[in-house]
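Just the one chain here, the form predicted alone, laid out as structure tokens.
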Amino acid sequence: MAMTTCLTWMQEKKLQNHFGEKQFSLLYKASVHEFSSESLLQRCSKQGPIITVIHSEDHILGAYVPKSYPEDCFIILFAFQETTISHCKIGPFQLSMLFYESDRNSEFNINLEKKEVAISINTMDKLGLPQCYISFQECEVFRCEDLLDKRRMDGLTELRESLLTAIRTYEPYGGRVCQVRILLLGPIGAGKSSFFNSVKSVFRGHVTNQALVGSKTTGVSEKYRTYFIKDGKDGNTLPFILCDSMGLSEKEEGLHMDDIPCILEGCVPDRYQFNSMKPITPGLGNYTGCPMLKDRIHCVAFVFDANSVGHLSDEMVEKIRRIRRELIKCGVVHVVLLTHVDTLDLITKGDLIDIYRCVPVKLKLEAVHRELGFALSDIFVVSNYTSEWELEPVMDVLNLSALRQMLWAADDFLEDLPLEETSRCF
């Protein structure tokens, strides 16, 4: 049976970030492996950097050792202080000096057999602890590794290339269209245009910003845009089109609800100038009267900012539910993209490797599921390029994974079409 730590996710995350975006692997747990210094050192020697965590009734404290035992090194002591972590440096000496009384270390000593930590007055003051002797109930030792070490980066690069190949060679279901159309819908400022820019950047091989992105409360996208993307590798046009629309708003300046059925049917032409007060109608603005299957929307992606998705107004929630009813009526499969997760509290770029296990992200997914009714399996996390100058494999993998899911969703729509509608292919 696998060991589990006594640290909460929040505590573990704060420690990981405090010592430089580390990943922890539990090597030793005193209640499992015996309260014995010999047992601890046997299990934790030659493991690289390690961190020892002491759990008492009132305190969590410990020591970070940046080098493998039995090398000498400076050791960083730490203690949780409500929402912060205090620390100080001692040494240099070997890890074993923490667990055996020695003249070389009179500042901090862990006696596993007695379940007691002895701390000098000077060290006690630096760590903000109230006493020199602290009894404890548990001791844990973790191996510390960089979240983005070479092995993980090599794995990400390999996965990125696999996703790129899968999308480049994708063929829409049944050959019914040459390219699937994916409509991006969401509140103003959610990151729709930024997602398009991010996807294009991956395939072009450098960060690019074709779609304008801004911070106006009314949004930047006021035209309907259908973006074809050429692959920077061979110049071929990729088998999908991303359609960017005006943002949704509780007020009158957002996308008019009556425009949405026209967009879904393929009646709205590229570069159509939206009018919040007057929806498109036949004969207005190059309205396409007889759209073909290739002109229709085959998948819709709702785009939400992870920071604000839990605080949508009642009006916005009702508007999204109304759109979903229209999508269900039309048989269009729809998913959710959550943007800006890398700006959530305690989340770092290294967390994007396994972002769906992060507690703040789980809470956001559950909020979308609870408030808007989307299935958890239809909610995907993406990471848009907003301030980066170079491509990041971990961000690319998230965006490409979401894009692949949308292509599969479009296939579901095409497969489910009645036979009489498939004849509108050409």
The other form holds:
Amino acid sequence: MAMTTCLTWMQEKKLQNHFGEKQFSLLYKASVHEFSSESLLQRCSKQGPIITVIHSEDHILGAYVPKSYPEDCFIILFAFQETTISHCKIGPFQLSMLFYESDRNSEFNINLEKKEVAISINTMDKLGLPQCYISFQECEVFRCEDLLDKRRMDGLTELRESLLTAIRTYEPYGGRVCQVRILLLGPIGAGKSSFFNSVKSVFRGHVTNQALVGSKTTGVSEKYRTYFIKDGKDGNTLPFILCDSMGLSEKEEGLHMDDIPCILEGCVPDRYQFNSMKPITPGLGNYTGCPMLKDRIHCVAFVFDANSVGHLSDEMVEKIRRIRRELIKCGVVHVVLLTHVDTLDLITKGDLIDIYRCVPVKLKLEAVHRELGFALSDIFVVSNYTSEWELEPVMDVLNLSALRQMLWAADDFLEDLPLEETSRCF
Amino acid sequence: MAVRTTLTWNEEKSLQKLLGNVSLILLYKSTVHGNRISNMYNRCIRQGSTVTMIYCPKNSFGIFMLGHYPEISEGFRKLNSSIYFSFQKNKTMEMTAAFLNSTLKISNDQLEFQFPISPVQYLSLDLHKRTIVIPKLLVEKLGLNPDLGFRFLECEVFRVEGIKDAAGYINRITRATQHRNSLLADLRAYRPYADLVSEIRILLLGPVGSGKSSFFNSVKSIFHGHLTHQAIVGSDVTSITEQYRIYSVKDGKDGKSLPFMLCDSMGLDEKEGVGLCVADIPHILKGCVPDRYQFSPHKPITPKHPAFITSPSLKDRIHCVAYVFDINSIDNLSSKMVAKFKQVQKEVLNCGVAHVALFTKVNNCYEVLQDNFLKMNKSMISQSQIQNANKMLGIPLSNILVVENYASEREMDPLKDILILSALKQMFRAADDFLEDLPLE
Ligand SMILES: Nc1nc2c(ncn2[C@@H]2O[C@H](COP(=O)(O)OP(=O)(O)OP(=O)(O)O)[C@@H](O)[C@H]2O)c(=O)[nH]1
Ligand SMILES: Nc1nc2c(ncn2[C@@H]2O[C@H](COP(=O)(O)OP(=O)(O)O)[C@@H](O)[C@H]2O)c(=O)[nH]1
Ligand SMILES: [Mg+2]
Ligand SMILES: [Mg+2]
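Mind giving me the form predicted in complex with its partner chain, seeing as the form predicted alone was just shown?
So here's everything in the complex, that chain up top.
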């Protein structure tokens, strides 16, 4: 019999969130370690806060004990309702009181040997359970730890430093350009401008909001912006440029499709005012006539709001596919960035530490793969600063990892260029 | 008091990686739960695979055991697949690991690990006195400091969750990196037969979406040490790749070019007038089609094309063709596709070029090879896809190659590398056969 929990990912996650972004470690499982209170207490003593979960045919219920056995403390009983978790407090007493009959606890009694829970009428009402005696098939006990504890924060901070160093010292392939240009493309409100702000914030050392960030509907960015980023306030310019464009829209208001080839070639100048109705015309005004390799886009990042994935309109999907064909024609490599994962159901900040393992995120990645045809390994999760005042290493690590992938992708583009194209103008 | 492990997050991650994306669950910590054997034992039996960590001031040492902790009475009877590893706390946090079968005996005051390959040597652990004695055998294998016995600060035991299959995986994983590196060295040192050419050209041919471009990306990723995206990949109704591309691969970002080129083509489609033209194939094989030629599904290249290479030499020719298929769809190819493929194969046979089959998207990539990595294992060979390919394509089993491309994960994996590099090596051999077979002129 394997030592793995009977809780589904969703159930476990709901419980973890209910008790404050915890991580669970399974210590005891009755069907493996015997239905015996002695065996349970032996394995679960001195383990810090623990949670006991009882699986009956129709119910999942249990008790959260916030202190190490054998300390006394208030114990929180819980039961899964259809959509919520009900709870009530008993105690204070120690964990073992839940498993042995005693005068001090007549509210909630787990008899492992008989596989039965006895619940007082009072508690039964509070938990919204239908009966006083519930027989069960399985009992599991988990240790509860904070997801973002000091150990992980230390690790993340170290990782952030090594990513920062890798990016600072990055040199574009073969010295063909000094800085690579990364174009952010995506629907209005996907988080393109926010991604730039988030990257800039890491290098600045505090959260900044240089690029105006808009709302879901209208979009704020109407100008083409090519942002250089300094390493610190007066440091060197970093070896990449993030190019922020107007959002795509299925209606007529977004970026004009005919502008895209011009942007890719580097004909569109910084601060160019987009016009949804009329693409930029060669030879006119500020059209850059003879762009060099350094002016071209070396990597494109498609940015999508994770919530919108699966609900993109057919027009939008069609647009994305057309743009991708255009990119293939120009040989520009591309990746996908998924934003707003923090707002997916059940996902909390702590999950960002291992975000690719989270079921809702996996489903989103697969949906992007299926609907838009991007390879799974080309899709990266990022997390933008929205309401934070201070830097969060866990967010930075995600954003910097994605950025490093884009720099590598730009290298691939530069390496792929035919030699004669590395110097001529387009 | 919270129970918190002494293992750093980075060490935990390297362990997770070594053991294949597992989770570690702390069961026992000597400074919290008591330093008697019984304290440890009560918490660690019947937990499945475990890692036992010993922390010393300068380094830490660990033992992974695939099987359960034995019952006290059992001692020394059951052989347990184990991995011994150590972390050096100095600069780089290097981890070294050695795979050894061992048996564990738990007595009242210590744990004793015995190794069948050297029965006189023991590793013994005294929890109460906090001493560990490491035998010479391990000291050498792990490159530890030669003082064999020392005091430790702390001992922890973790349960390992999510370990892949049984003995086979563990048996392989510790040797994987080594084998991968030796394959890499072989490929780097490869020189085409009799130096007839300096680089061999391998053509990837196959249905739309079968993973041709991804195979090139995967090969390049291995030589660069991280995921690369040079060939654009993805899925669409028609082929993503529309240009003929002759890719050379560098040995690292600024390294020198490796002795092979991978030629990526447009996918084949069952419909006429869609996908790669069969009539293009002889030209490709002869080396007449230039790099970056834009395929046109309706009409094949002709000598009139401005970039047509009119007198290609041996180095421009294709020396080996790899038919690329998604292993999950080979058994249900449409009859039209099969017919088209027959035509393709005819063209290849006409030119006398060597050929191999390359299956991508295998699900259980850890179970493809035998333990020694030297051939496919029996159950893989007996799969219908392999048998069909053998019959339908007339390709010998040793030239039917199975890989999983780097398509859905973000981390490099030595076991995956082994499949990809082995496939490449077989292609080199096939190319050599072709070169050797050439008439002298
Ligand atoms: N799971 C899995 N997916 C793969 C594998 N190889 C390729 N893919 C995916 O299959 C899709 C098609 O891969 P490509 O490499 O573009 O295929 P191709 O043969 O070059 O296709 P065309 O150029 O369109 O003819 C992509 O989404 C890849 O990520 C593999 O080994 N395993
Ligand atoms: N929760 C959350 N909100 C985000 C994230 N990225 C962007 N946003 C919000 O999404 C909205 C649109 O962002 P913006 O950067 O203007 O999108 P753009 O039109 O693509 O430039 C803003 O309200 C942002 O605060 C993210 O990762 N998480
Ligand atoms: Mg914007
Ligand atoms: Mg392709």
